[in-house]
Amino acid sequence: MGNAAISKTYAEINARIKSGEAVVVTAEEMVDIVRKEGPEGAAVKVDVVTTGTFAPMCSSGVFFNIGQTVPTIKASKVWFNKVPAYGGIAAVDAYLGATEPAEDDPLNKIYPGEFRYGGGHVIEDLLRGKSVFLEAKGYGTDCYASRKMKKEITLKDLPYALLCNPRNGYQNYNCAVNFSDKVVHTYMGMLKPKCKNANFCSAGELSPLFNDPLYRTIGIGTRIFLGGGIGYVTWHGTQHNPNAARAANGTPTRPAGTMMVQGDLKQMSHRWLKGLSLLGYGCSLAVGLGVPIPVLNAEIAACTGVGDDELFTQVVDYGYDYTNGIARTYGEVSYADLKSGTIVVNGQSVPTAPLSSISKAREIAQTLKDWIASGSFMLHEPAMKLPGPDS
């Protein structure tokens, strides 16, 4: 990793950003810099490395305040375009999950278990400026006498809308195959029988947590690109597993860390929050997420300089093993191999496809780079870092 003789602070880096002197590069650019200059040389030269990812992130949703009626209502049940939201919070507050399907989805009536519209689509529709049909029901009390509310609303009509995602930015994920004799439909996409295709879902060397594998810079209060606007890391996400197996360079070789993130939905864009329908699985939301990594020392420079050929994941069978809790791997593959379009599994050449958009991840990293270079985006030192290995 190199020694830590080079040392910078957030205040020093922010001062350089403010004065227009900061050197900001994307994670892809940093790989070449570290290989050419070494970690210490890169730490001297570079101040901030920007990352990006754009992929399905099922654990996402929005806290809404839907506004009061006259007379007032305690909305215990809430729907947006027939998609149920959770109303058990207070009065007219509700949480809409990205994977919740519409109750009257016409596709589900024809093909049970299939959904084409859900919470993620409601979020995208609101960001597009479309009207959404809001329904609410209450049980009636002395201070909340109304029992029903029905109205068309837009995002502008809502007093409050907070994108709050319990688990985003997975630090590595499985490469999915299917060794069974039939097609299986999963959150990793459609998998052909007898290992005829392999799907993966990570931006590799651009992915945020791959660039800070031991969580030296990311934690509560880290300022990020979220959905086209500005958001924050609010804690580690659900299923955060910092003790997953790791390579010598510190990067996990299996699914590991996650982030809980949030930001003002009204600042965001439908370009970076897209409702999805995955055949045979259900609804989700594609989320654009980017995290700046301050190059505080040579160790962090080395971490941000790890390339796709040094990042590895496991090949996992989703035809039987995954659903039956069998922790078995059919080999370890690099992201360089996955991005090449073909990997070898059990001696068989298998075509690969990403669920994560590399081109959009690259665009997010570049956008974040531009924001920082222009002085419009400052770094926030975390109040507490994400829990690391054995913490």
Second form
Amino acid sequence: MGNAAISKTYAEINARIKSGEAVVVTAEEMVDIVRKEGPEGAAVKVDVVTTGTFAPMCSSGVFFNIGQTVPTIKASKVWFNKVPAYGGIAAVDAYLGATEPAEDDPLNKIYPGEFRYGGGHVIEDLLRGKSVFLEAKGYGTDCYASRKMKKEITLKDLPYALLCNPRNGYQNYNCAVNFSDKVVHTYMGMLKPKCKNANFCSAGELSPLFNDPLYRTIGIGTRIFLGGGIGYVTWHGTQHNPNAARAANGTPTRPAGTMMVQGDLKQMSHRWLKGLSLLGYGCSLAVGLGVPIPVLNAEIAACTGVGDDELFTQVVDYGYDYTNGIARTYGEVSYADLKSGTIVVNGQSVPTAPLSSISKAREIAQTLKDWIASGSFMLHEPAMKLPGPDS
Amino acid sequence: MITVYRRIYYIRYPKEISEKPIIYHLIKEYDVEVNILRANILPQREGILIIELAGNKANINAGLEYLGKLGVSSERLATRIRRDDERCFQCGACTGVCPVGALYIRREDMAVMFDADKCTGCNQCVLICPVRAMEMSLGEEWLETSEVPTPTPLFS
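Hand over the structure of the form predicted together with the partner chain; the form predicted alone is what we had up.
Full assembly next; the chain just shown is listed first.
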């Protein structure tokens, strides 16, 4: 490479987005570009790389303000369609978690439980414009005299609804198998006994944090695609572990970084936030998430150029090891192998299935690319980056 | 993976034999796996039974012949599975449980495909689908997910 080291700023990239000159590609397209032109060449050519993922993300939920009633109420217990929300915040503020099942759900009493309706489904119903039955109870005070409130509400009626997901977009995740002799129903799906299937849950080369493995650009204030609308990274997520083992290309070979994300629910869509019922496990929410990565230099270009054959994860037993806190791996497999439909575990060929939608991840990366290319989505420089290894 | 012949039948009992333990004989003598999906049998009355029979094809046919000789009528119920493409978010969880490859991933674009012609109606996918996009019918009627029988595992 004869090029002088390339270096761009957020302001320069945003100016190019505004004038319609920015070159925006998806993380999949970037793999070929970096392989053909090298990181320096790719950094000269490309301004922004878009990523995407659409998968079950349990640590999700919504902060609501449910509006007052007359006489006023201090709603200490709140339910949406019989799904309990946390009311211990302020008079009519509540947080509805995506994994909360309806109060009358039989759970796993009839195993495996179906978990037909929970917090994630309430969120999807609100986005579909459906009316939801809101109930609240209070103990009554001089300033908040009501003890009960019941009303049908729609998303439009709610004064405030903020999607606030404490942990999304896991940077890599285990490939799950089951070495026990009975079927197990897990958050990684149904796993047949004796390692007869393997499930994985990452978009691989399209996944946001796989494209910024050392958190050089993603941080507090990064503007993102969230649930079909616009959101922000607001902190590192719970369980963020930048010190996980990494490959030479900087990408972790096991679960590592996570993001906390937020955005106004009212501008999101049920197409990109879907209530889930995971058989035998519980309720959850599938979240559509896409992060743009500014190609500030050749190092970032190289990171966004990693392909599925350079990204690895561990095969973990969910029949015994996971539940018993045993950190054992049955080998390392690449995302190219996982996406091919077959991996080899202990010398045996095992069919794989994804829980993370690769085709929808691609659609998110493409949508974000279109938004940026059309000048309607500007990049936002983070106030502080996510904590990196040994920070 | 073991391929199992699996069919659902609508059985009608004449009242004369409503006290005969025919299910016992089906299992014991014909080695047929029986899953009772719906039953309405009262002593000395005509009864109906919806059962799923699984196992070796020859055994099932012999079992049905045995029922016929007793005067029990059996009618095959075509189970059909359909996918609600608006609900499906193309995750692929179903492809790990479909025993015949009717649900599969088209590798070039990782799209999750459903080939209704290949589907045998075993209903493994119905409750595994996290957004309940797979719907099952018995004959003409499409069932609510709560009515879908728990599938018997097709693997050991």
